[in-house]
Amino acid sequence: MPSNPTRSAALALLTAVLERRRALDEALDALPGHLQPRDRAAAHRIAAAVLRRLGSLDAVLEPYLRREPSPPAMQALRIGAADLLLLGTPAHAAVAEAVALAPRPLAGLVNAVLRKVAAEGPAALEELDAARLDTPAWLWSAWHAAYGPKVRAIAEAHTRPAPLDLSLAPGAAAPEGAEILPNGTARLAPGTRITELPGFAEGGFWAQDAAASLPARLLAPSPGGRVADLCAAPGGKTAQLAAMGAKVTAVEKDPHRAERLRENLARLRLDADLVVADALDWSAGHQGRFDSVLLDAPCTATGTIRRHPEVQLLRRPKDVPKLTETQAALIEAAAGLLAPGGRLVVATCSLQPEEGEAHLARIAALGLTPEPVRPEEVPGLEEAVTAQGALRTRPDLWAEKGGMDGFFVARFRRG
């Protein structure tokens, strides 16, 4: 039986990301061209599921397996597991399409684990501990560390697929069907494909998770005022900031990530003055220019996990000082830029305090005073709101909407 196109996908994936580390939007853009939009999206579906729930999906399967298979193999049962337990595949195609993708020599191997997961495996799944399963146990430490028992229903939160979020253009519908969110979000069940709604094509709204859009609307720059967005790709801050009547210049350092936010910027309709430049250099030559700049610092994105799996996989405890350090040399930078009374606004995407609480003293030292975010200027996330006056968002977060990521956001200005 010749493989699935889907599942060879979603093979190759899963390969991508567990064997050669790349990224899954990395791999998914490596996928063969002539692959049919509904079978991508349908490869990426099965491979985010086996990512996010991994730890579970191997506990499963290891009393079935004497030693584990090599890597083909392993990635066909892990691909069969995640149909039977997770998506609802039919037992018999699951089995049949996990068979098919496996090396011949191991053909009878699959087939004969699947067919067990198929009858035992529920209830099997049932027993697990998935949060503690499927969360690393340096991050699962870390977490546990900074918000203590939140670190399980954060975990939790991590074992659902996330919704899609839009931020809509000034004046434009949200789809149908889409809740809003009290930040203004428009939210939309999980696996809904954006380039197939209404008002895309025209320009009507962005794909940007709710947690995502709050740095730009704390910010809040006047009509007309001068912005650097450092950064700035893929572009949903810069969009906001457009959208507010903000003259904005916007930085980003990766040509092909620049390219796509010039895209995202015409599809919107939105003007931007893009340069492509690492920040760090090129605000050498820009010092004390702006009214305001908005720093979404390059970070581990664990606050991500929901979106993007595989950060949890891919990531390790030594990544973190690093990335700490460009975020401090960015932040330095960043000051440099701001006019007198400038407000700057510096976020990043992660659930770990090094990346994020331990800045505000820095950010003190070089002279700006904070300017606190009020709890009226984030309705239904007061909590979110921490004692120093910074916010600090959780995948936990407004969990009976479906969550949003991790960010950390804080807010200064020069005297």
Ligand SMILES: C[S@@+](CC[C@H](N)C(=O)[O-])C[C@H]1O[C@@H](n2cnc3c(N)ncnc32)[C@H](O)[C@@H]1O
Contents of the next structure:
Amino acid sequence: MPSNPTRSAALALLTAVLERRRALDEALDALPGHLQPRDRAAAHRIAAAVLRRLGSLDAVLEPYLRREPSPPAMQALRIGAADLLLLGTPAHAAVAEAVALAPRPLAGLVNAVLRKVAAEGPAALEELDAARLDTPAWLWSAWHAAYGPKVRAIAEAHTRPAPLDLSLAPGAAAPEGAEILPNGTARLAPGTRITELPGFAEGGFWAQDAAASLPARLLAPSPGGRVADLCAAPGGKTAQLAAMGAKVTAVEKDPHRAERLRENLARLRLDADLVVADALDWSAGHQGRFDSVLLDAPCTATGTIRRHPEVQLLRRPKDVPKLTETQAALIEAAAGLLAPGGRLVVATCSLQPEEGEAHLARIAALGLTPEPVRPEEVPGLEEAVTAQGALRTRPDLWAEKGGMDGFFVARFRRG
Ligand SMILES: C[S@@+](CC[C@H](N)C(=O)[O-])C[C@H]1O[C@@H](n2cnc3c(N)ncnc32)[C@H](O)[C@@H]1O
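Write the structure block of the form predicted in complex with this ligand for the protein whose form predicted on its own appears above.
To see the whole picture, the full complex is given below, headed by that same chain.
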């Protein structure tokens, strides 16, 4: 049987991520242009399920394999196991499609193993400690050190697909069926495709995790205020700031990502000056010119594992100090842009304290005064306000509503 386009595409995605260490979104962009949007979305769903639960799937497969087969056969087995155990695909279809994906000489092995998994896998999966198996040991230890026993709830939140969160354009209605969260985010079920929602083309909303909407809200620029939005693409926070009536200069160094920001603003009919530049260089020529600055610094993105499950597989411990150093340089550049009395918000979508809490002393040492987040500014998230007045969200917060990304947000003022 020839392999079907969805599963061939899922195999291409897994190969790109696991063997070439590409980000899943990048791998999606590289899929053949003729693939139907529906097949593309289904392939993404399968690949994301495998990446999210890789440790558990491999543990279920392991007893049936004398040694790990070649990578293409292993990916076919993982796709088959995800179909059988996580995605509700009927057993005969799951097995037949994985067999069709496997290299010819290993088709028999894939068939035999997946038949066993179909029969015995559900019970075996139940017995596993999924939170532990699906989390790399270095991340588990780091989160245990930072959050104590909450590490388990964090890891468990990563085993489930994230909902689609939308920020609404001013005056726009939420799509039907959306739950409105306390911060104003409209939340829809996991797997909802934003481009198919009525109102998308008209610019009624954009995708943005509930936690990702908080930094711009805490910056709260005045209408007409001059705001520098550093590290801006794809522009979720630029859009929020522009929608608040601020005069936004968005700085992004990656030209492809800057183009996406431009397209997003055009669809949303929002306005910002877009500068394609390295914020470190650009800031030198714009000292003291802004009433407020938002720095959404590049980071390990371990707070976004629910949405980007490959992050936990691709990141390495050595990435943390490297990115922390970049963040420190960007923080200094951001502080230099502020006019007297100006406000700085620094955010990272990381769960690693080195990329969050550890920056507070460094920012204060630049002569800025902390402007603590007040619990009433973040309704429903009072427990996320830290003793130092920063905001620390985690994937296990709002668990009953579907969780949220992990973010660190801190606010300062130039005296
Ligand atoms: C966390 S993402 C930003 C998300 C964005 N603020 C939003 O809300 O949609 C980080 C971005 O920073 C950009 N970036 C990284 N280093 C930069 C630098 N030195 N100057 C400008 N942009 C940078 C990356 O290309 C990436 O697009």
